[in-house]
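In the block that follows, a single chain appears as structure tokens, in the form predicted on its own.
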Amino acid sequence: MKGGCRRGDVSSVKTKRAYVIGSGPNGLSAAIELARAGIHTTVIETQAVIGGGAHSAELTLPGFIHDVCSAVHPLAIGSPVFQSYPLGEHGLHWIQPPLPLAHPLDSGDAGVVERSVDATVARLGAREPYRRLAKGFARDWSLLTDELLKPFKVPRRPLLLGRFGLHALRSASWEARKLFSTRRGQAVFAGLAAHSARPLESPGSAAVGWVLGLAAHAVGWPIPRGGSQQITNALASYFQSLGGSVVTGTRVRSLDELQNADAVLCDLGPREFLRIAREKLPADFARKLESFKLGPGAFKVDWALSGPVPWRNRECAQAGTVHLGGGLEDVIESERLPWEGVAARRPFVLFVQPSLFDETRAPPGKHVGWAYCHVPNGSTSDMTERIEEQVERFAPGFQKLILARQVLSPADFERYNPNYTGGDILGGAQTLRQMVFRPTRSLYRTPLKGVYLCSASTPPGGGVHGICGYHAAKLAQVEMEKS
């Protein structure tokens, strides 16, 4: 060390200091991994309010609190990392619905998923398979998800992984019809591999399918108490905790802001870090950014309601989660249509009643309701009145209850997040190259000295899990360290 500090003579230690650009649950799991190991941290968050994807507010009436981009989270709850984390003590309280999930039909029937995977395969006539895979892969969830949720590398239980990777590589449409044999449980499976944006009939599309069905025996599909805001105050509460800064308000507009960093951690997709860095980085580099495949945009509507969505089947009532699209076929069918650059007439739709279970979302006896759809990137096609009709034709009369109503376009979402590029709520397309490698080969690190990609748009991707944050800060930190 230069100077000729004597042992125990700290003043002479030089605190090394790191910004984060970015306040969601990616970011703020960044900042918290760097403040733990002594660094000085701030984090930069352009908007007033921090949060990103996490982030609840009143948008269609007073008193009616709606999560603006996330709203049920098994990933968070499940996420090893945020499991490392005191949340609770910062106020993080999670609500368990008494059913995960419900896929109503138009029968009346629906497909059913609860927290007990003999239950559900009696309700979804799942074949022995499932029910064999489903309760191993539940008993050593935490040991999967050690393995699924961290950068490409030599797994350390290469069984374990590979008998799920047999599955999770399949497509989406093979694995729901060789699994169940009931039109319920292939519509529930259908939908839970839907989750990740991509044509159920490609190979790999299994996989979101599969892990979300197991999070769903395994953590629950969990609400937080308040909102979705309640996981970005609490991260925020800790970051503080250990001495962290937040600065609210302040876009960065270049890295030549920040030169006084030992580490700059960006939570931002590749063009918006091209934005900031562009001038700085090898031409090969910039171009492999340019080149990063977005997926399909999303639509939301957000409503105020007079009462409780009367659903047909009452089951979904008791469900934090209702799919809505009908069979196997007519979803295979809606998620195929964006990448072919087509909005579904009839879209698969993902709905969420969470006042049914907290009661500090609505004013007494009114309800909030939630959901979105997935149309073509960049997609200017308004789908309020075909979202409104699905939940209309698995719940007649819920048109009669809309007291207020608040929609979110595609572009609508890159304006209250710049990372949503065309729409795109999971940071970059599900591809099986991008499910490993994104945005590059080069994962978190950039080609500049102490400059990091901590975003969805690196591994293991979308969802409310802090991990790419917590992966990034952990590579940086060594990286400190040898220099």
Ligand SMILES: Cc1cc2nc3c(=O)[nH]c(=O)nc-3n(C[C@H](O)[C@H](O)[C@H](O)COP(=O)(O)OP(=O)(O)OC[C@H]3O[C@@H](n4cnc5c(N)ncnc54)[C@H](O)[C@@H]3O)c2cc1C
Second form
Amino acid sequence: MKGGCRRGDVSSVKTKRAYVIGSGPNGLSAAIELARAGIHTTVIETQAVIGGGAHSAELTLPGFIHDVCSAVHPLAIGSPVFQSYPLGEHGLHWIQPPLPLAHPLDSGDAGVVERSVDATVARLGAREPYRRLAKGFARDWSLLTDELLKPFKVPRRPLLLGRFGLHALRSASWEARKLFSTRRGQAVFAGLAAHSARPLESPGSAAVGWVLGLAAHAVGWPIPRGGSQQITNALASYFQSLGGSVVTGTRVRSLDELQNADAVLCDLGPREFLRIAREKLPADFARKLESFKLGPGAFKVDWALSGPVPWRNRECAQAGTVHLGGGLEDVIESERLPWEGVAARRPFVLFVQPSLFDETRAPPGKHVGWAYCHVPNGSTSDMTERIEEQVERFAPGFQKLILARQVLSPADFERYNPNYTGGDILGGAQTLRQMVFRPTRSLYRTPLKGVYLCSASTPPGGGVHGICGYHAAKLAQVEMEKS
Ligand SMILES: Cc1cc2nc3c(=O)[nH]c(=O)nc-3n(C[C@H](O)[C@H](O)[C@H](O)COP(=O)(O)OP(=O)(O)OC[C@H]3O[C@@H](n4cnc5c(N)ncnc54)[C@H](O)[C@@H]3O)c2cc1C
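Now show me the form predicted in complex with the ligand; what you just gave was the form predicted on its own.
Below is the whole assembly, all chains and molecules, this chain first.
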């Protein structure tokens, strides 16, 4: 596939030109799809370095490589779009930690998710419906993702999707209590669902819990060797091998700057899109974009550490990701408060420890730590101490290991990437309505001819998977063919 166009792909549009604004994973997958169709494609990125939400850097001390945003990638390794690219040939190497996930409790016990469904069922006290459904869904993972990760249409496998929907549409709190007989099982499911940044009592909040839990069984929760920048570098290298070009350090301020294009794909959230296109947009479309609901913000801390985290429960050292927040009720409260405008006193913390499994991430014997929690959108609360207290709670002695730290508040996130409005890192709230209609009912299409949205603010939403970019590019190709 390398360097070539797939047969049958829009030969009539070979001399066309496209621009992609933004080099996040969706911008790059959109660019790859256009380049694979023979369209002369340029990616324009405001930052000096490409990647958007998949970017790594020495944030603290020399030799400590931190993931600025995404760190763990079940959605990337499980993405049918990325699976169709030869990313291994372009330098991407996945590392699977022995355990995808651990969730310690104050008792010293920990819930763990293993690759094996049976082992996980036994460890978490999962009831029979979980075992049966998880086995079936994990086996049918590629069929299920094929249904879930495309824009909403008549399903090709209605029974499979219906079975999934029956569970996904429930609240995570209800599903956790129903499916697990142990405190650790309930806490694990709540933690999985908390990645959606939605209140866990709301309908549909179980969906992300199911998807991430199933992904752990079906494809694992891997980290890329060298950090998430390596996903970006592999995508960009493949894109360039197809003849595409990338321009960095250039912020597009108006669509007028790109007048000679047949298509412009915007890896932008609604607010940034409005900034560059407002005067051209019909007022009602602009209003719809303005009313797109944002999710909570993120507050993140990265650490350079003098040693591995001293987890009280030793199994936590086998897991790439550790969820810190206590039991089900604690996680529910922590995820509800940001929606009520309150920064939690004891926040649910997502913690990742990549250097335990990838020696390229820190000098010998030293480690990096990555953690964030949800806060109200635009919050100015400093959560550094509260996050560190949560790590200390399950790993006494952690704070003594800190050599240096870097903190990213919601405002810092927005400065780093204009898409992260108020620190919302998922491209908009994942409410039931916005999971389907993102950011408007027109999805990728805008009222402007040849201009499309392709960021995580379009279906299927947040995460490093490139699927939003793929669908937008396919739509652009079809419409270019017609014009
Ligand atoms: C703290 C954090 C943790 C996360 N953890 C994970 C994780 O572990 N796993 C996971 O799968 N996902 C994770 N995510 C989410 C994931 O990173 C995003 O959902 C994903 O990057 C979205 O990709 P995108 O291509 O839509 O947009 P982005 O990655 O946001 O890329 C958009 C790009 O457009 C550029 N841009 C914006 N405006 C302009 C302009 N006017 N001109 C030119 N360029 C512009 C930006 O600089 C950026 O590079 C995390 C995100 C954050 C912030």
